Every structure is written in structure tokens, then in C-alpha cells.
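Okay, so here's just one chain, in C-alpha cells, the form predicted alone.
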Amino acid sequence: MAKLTEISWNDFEALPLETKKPYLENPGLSDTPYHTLFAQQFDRHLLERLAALSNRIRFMAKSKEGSLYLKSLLPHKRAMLYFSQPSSRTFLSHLNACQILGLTTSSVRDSATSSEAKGESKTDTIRTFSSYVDMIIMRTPEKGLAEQMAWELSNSDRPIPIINAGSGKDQHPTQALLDIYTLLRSFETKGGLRNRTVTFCGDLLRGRTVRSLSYLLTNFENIRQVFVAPPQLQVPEDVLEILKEKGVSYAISDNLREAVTVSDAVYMTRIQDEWDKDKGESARIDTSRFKFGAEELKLLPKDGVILHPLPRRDEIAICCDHDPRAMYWRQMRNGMWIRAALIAMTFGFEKQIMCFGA
């Protein structure tokens, strides 16, 4: 098996993403994640797995019996979660799914608060919080940070799994790990996740989670995408390039409610004026044709979903909050089990979850 101590880092950075997953893999477990940095790391067979992992652990946290296991597995591991880009859920989430497994936790979230300020470099700020924990979830505004970090820790005296919970406009994976259980759920009873159609709305340039989830979708039997955005934010040719390689059927539109007849999930996202090299710039499109409401919603198959990564603001009007068809709540509680599911897996107790009470 590959490992991140035989190659330097220029030459990893050089890969393509799909060519990085064997240096990424758990020493003596078949096809499970060590770091885990992008979506290109997860196959069909990886991710039926982490759902089905992820349904054990949310059946057995029901019970005294069940939830007292859960926290015996892992009150040896402490993690570290290092969030120095502004988040909640997926900070929450993360917190939660450690406390569900018995991981003692620890934060910095803001990098004003720990020895940057001071001039440390980042490698040095990851190589200190390494000598206290046993794995590193972190979030950063820096694309590509999280890869370095995993390829600096692999390098050291101390080796430790890296999470990443965000990284620049590149990749958000575990939110499109929990994206992906949602619409699996979604659709469990209907069919399952083949021959859909699946529309992303929004501001799809910058939008991270529409990366991972796009390319999480390429598992899957004849899922089409289409991309409905405002030309300055449609979706980038480098996405677009992936599912032609794949022979993924998709189209690009800017006609939300054309887009919606024909969906089985709709992908709603929030413009992501953060990364606005001028200020207001974001402010000028117009962006009044890409929010779901109340006439959107009418539109919409009987079976069809709603998701949202979250945080939103107006691009889903609140009275399509309590349609059942709107799933953007349960997506949010779905990714503290997916990620419960995804540490497990990482420290090795997939075999002992799965087979509790067996």
C-alpha cells in the first residue's frame, strides 16, 4: 500500500485526486480512510458502508445499552477540532458525533486565539496540537491546507488522522458525505439512488459542498445533474470536466422552476459573498430567479426533496419548512451520525459497532 512517507510533498500536491486515495488509506484495513481530505477518497461500496454504520449507531444511541457501548469505544482518543473559518453545524456535528464514541475533545476556533497571532507558521500550530490529541478535524478558508497538513503529520514522529471539515472554496467531503446518506434515506423506500435527476441552485462557483456532492453523485446509476445559476456563478468547467470523464448526463440552466418539474432532489445553496474580491460584488447579480418558495414547491415531484447545506438566508422561503418533502433539518442531524460513523471507521471499530448484539 502507498504511504504519505514515500513521497514528497510536490510530488503529492502534483497528483490527480483519484491517484491520492491509495496514500490515504488505514494501514491494515481494507478501503477505509485514514485522512480524510476529498470526496474522490469514497466509493459506491465505501459509502453504503458509512451509511449502514451510520444506521447502527443512530438505532443503538436510542438505548441506555446501546449509547453506554457507543462511548466505551473510544475514551482512550482525544480529538482536537481547529476551526479557523466561522461554522456552527459543522462544528456542532463533529463535537457531537466525537461525544457519541467517548472522544475527550478540545477547540480553537479562531486562529487569533493561539500562537499564529504570534507569528507561528501553520505546520508548527498542527505539530503542537498533534503532540495532545490522537486526531485533528479542522476547517480553514485556505484550499489545500488540510492535504498539507495530513502529509506534514504523516512525516512526523507523531502520525495522526486529519479531517477535513472545509477547506478553501475546494472541498467540504463530510458534507457531502451527509448529503449523500440524506438523499440514500431519501429515497430507501422509492427506489434507491439510480435513475435521478439531481439540480444544484445557487452559487455554485464557490460553493465547496456542490463540489463534493457532484462528484460523490458519479457512484451512482444514471444520476443527471443540472446546474441552475446565474452565469457568474454557474457551476466550473473543472466539475463539469469529472462528469464527462464519468459519462454523467448533465445540463446547465437558468430556470429554477423548468429545473424543479423534472427533479427528484433540488440542492439549494446561499450566495457566498465571503469570497468576494470586491466588496458588494456579489450584491450586483441578480439572484431573484434562484430561490425556491411557495410556487417552487407546487412544482416539485410528490417524491421529490429539498436539501441545504446551511447556513440559508431568502433562497428557501420558510414556508416550504415543514412540507415533508423538505429535508434540509434532517440533513443537519444526519451529519452527526454520518461523521460518528466516519471516526469509528477511522479508528478502526466498524466490525465492533456492526456486530453489537449480534
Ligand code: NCD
Given for the second form:
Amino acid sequence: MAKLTEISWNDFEALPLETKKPYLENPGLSDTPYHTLFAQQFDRHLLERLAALSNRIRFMAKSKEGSLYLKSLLPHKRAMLYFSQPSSRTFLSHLNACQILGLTTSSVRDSATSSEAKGESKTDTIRTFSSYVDMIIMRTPEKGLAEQMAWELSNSDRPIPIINAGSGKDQHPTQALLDIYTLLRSFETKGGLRNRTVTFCGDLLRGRTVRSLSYLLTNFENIRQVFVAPPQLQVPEDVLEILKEKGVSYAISDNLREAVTVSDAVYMTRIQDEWDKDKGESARIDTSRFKFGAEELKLLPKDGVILHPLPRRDEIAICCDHDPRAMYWRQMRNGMWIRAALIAMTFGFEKQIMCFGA
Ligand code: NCD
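Having seen the form predicted alone, can you show the form predicted together with the ligand?
Let's see the whole complex now, leading with the same chain.
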């Protein structure tokens, strides 16, 4: 199996994402991620294994006996949460996932409070963190930083896994994992995640969750993707290139109501104005037709679901919250289960958890 230590950073960085996958696997465990950096690492088989492990952890966590067993698995490991961008759900769900498995955690939530403020390089900062812990979960505004740090650490004398909890406008692989888990659960008794239409709506240009989920959906049979956004915020060409390469059917639209009537899932996103180059740039875009409210709810098929990575602003009206098709609260909780599954798998505890009570 190829390892990150067998390739220079420049050569690794230049590889197509799918070709990078074997470099990121756990050398001791076949088909198991070591570093989790982008959605392209996960194929259907691995997604289904992760969903099964999440289900298992979710059920075990309901009982004291199951919880104590889960907590006994990783008390000898420590994780560091390094979040230099704002986060509520991704931070807390990773933190709670660690706690479910008994890991102890530490965190830096603002680079102004780390020695980066004294001019320390990112590489030195991450190597410093890696001296104390056994895993780093990181969110940064820089595209590709998690990847570079994974390469650095794999080539250091203290290699530890990195989980990308959001890198720039680029990728958010663990969010896409929880989105897929939510879709799998939503359609479990309704024919599964196949022959479906998934509509993405909002800021598809800068929403990193969209890129990661769009890719993961290509692993499932006959999933048509519809991208609804104002022209200035439409999905970037690189996402469409992948769909073309994979022969996935897609459509570009600016009509949410029309899309909703034929959708099995509608994935709403907020306007990501923190990336505006000029202040007020996003506010000048007319986004009024890209919101999900009472009218859209009437048009959504009866088995359809509404998803949102959250946080929301006004792109989903509060009146939709109690509709059984509103999945975003459950989706958020699913994040904790699938992150616990990913961490357990990364440390090699998949089999042990799956065999509990057998
Ligand atoms: C997203 C993110 O930060 O990329 N949220 C999340 O992780 N749940 C989307 C967002 O902030 O809009």
C-alpha cells in the first residue's frame, strides 16, 4: 500500500483527488481512512460501513452498558480540536463523538490565542499540537491546509491522523458523511438512496458542504442533482466536471419551486458572505427566490426531505421546522454518530464495536 511518506508534497498535491486515496488509508487496516481530507476518499462500500457503525454506536449509546463499553475503547488516546474558523455543530459534534469513545480532548478555537499570533508557521503550530495528542481535527479558512499538514505529520517522527472539519471554500468531508447518513436513514424503508433527485439551493459557489456532498452522491445509483441559485452563486465548474465524468445527470436552475416539486431531497444552504471580497457584495444579490417556506413545503412530495448543514438564517422558514419532512435537526445529531464512527474506525475499533453483544 502506498504511503504519504513515499511521495514528495509537490507530487502528492498535484495528483487527482481520487488517485490520492490509497495514500491516506490506514497502512494496518485495509480500506480504512487514516487521514480524512476530502469526500473522494469514500466509496459506497465505505459509506455503508460507516453508516452501519454509526447505527450501532447510536443504539449502544442508549444504554449504560453500551455507553460504558464505548467509553472504554479509547481512553488511552487524546484528540485536539483546532478550529480557527467559527463553528458550533462541527466543533461540538466532534467533541461529543470523542467523549462517546472515551478520548480526552483539548482545543484551540482562535489562532489569535496560539503562538501563530507571535509569527509561528502553521506547520510548526500543527507539529506542536501533534506532540501532545493522537489525532487532530481541524477547521481552517485555507484551502488544502489540512492536506498539507497530513503530509507533514505523516513524514514526521510522530505521525497522527488528521480529520478535515472544513477547509476554506473547498471541502467539508465529515459534513457530507452526515448528510449521506441522513439520506440513507430517510429513505431506508422507502426504497433506499437510489433513483432520486437531490436539489441543492443557495450559495452553491462558496458552500464547501455542497462540493463534498455532490461528490459523495455520485457513489449511489441514478441520483440526479439539481443546482438552484442566483447566477452569481451557481455551482462551480469543477463540481459539474466530476458529474460529467461520472455520467451523472444534473440540471442548473433558478426556479426553486419548480425544482422542489420533483425533488426527493432539498439541501438548503445559507449565503456564505464571510467570503465577500467587497463588503456588501452578497447583500446586492437578489436571493429572495432561494428560500424555502410554506409555499415550497406544499410543493414538496410527501416522502421528500429538507436538509440544511446549518446554521440557517432565513433560507428555511421556522414554520417548516415541525413538518416531518424537515430533517435538519436530526441531520445535526447524525453528525455526532457518524463522527464517532469515523474516529472509531480510524483507530481500528470497527470490528470490536460491530461484534458487541454478538
Ligand atoms: C457549514 C460550514 O461551516 O461549512 N456548516 C457546518 O459545518 N455545519 C456551512 C455553513 O457555515 O454555512
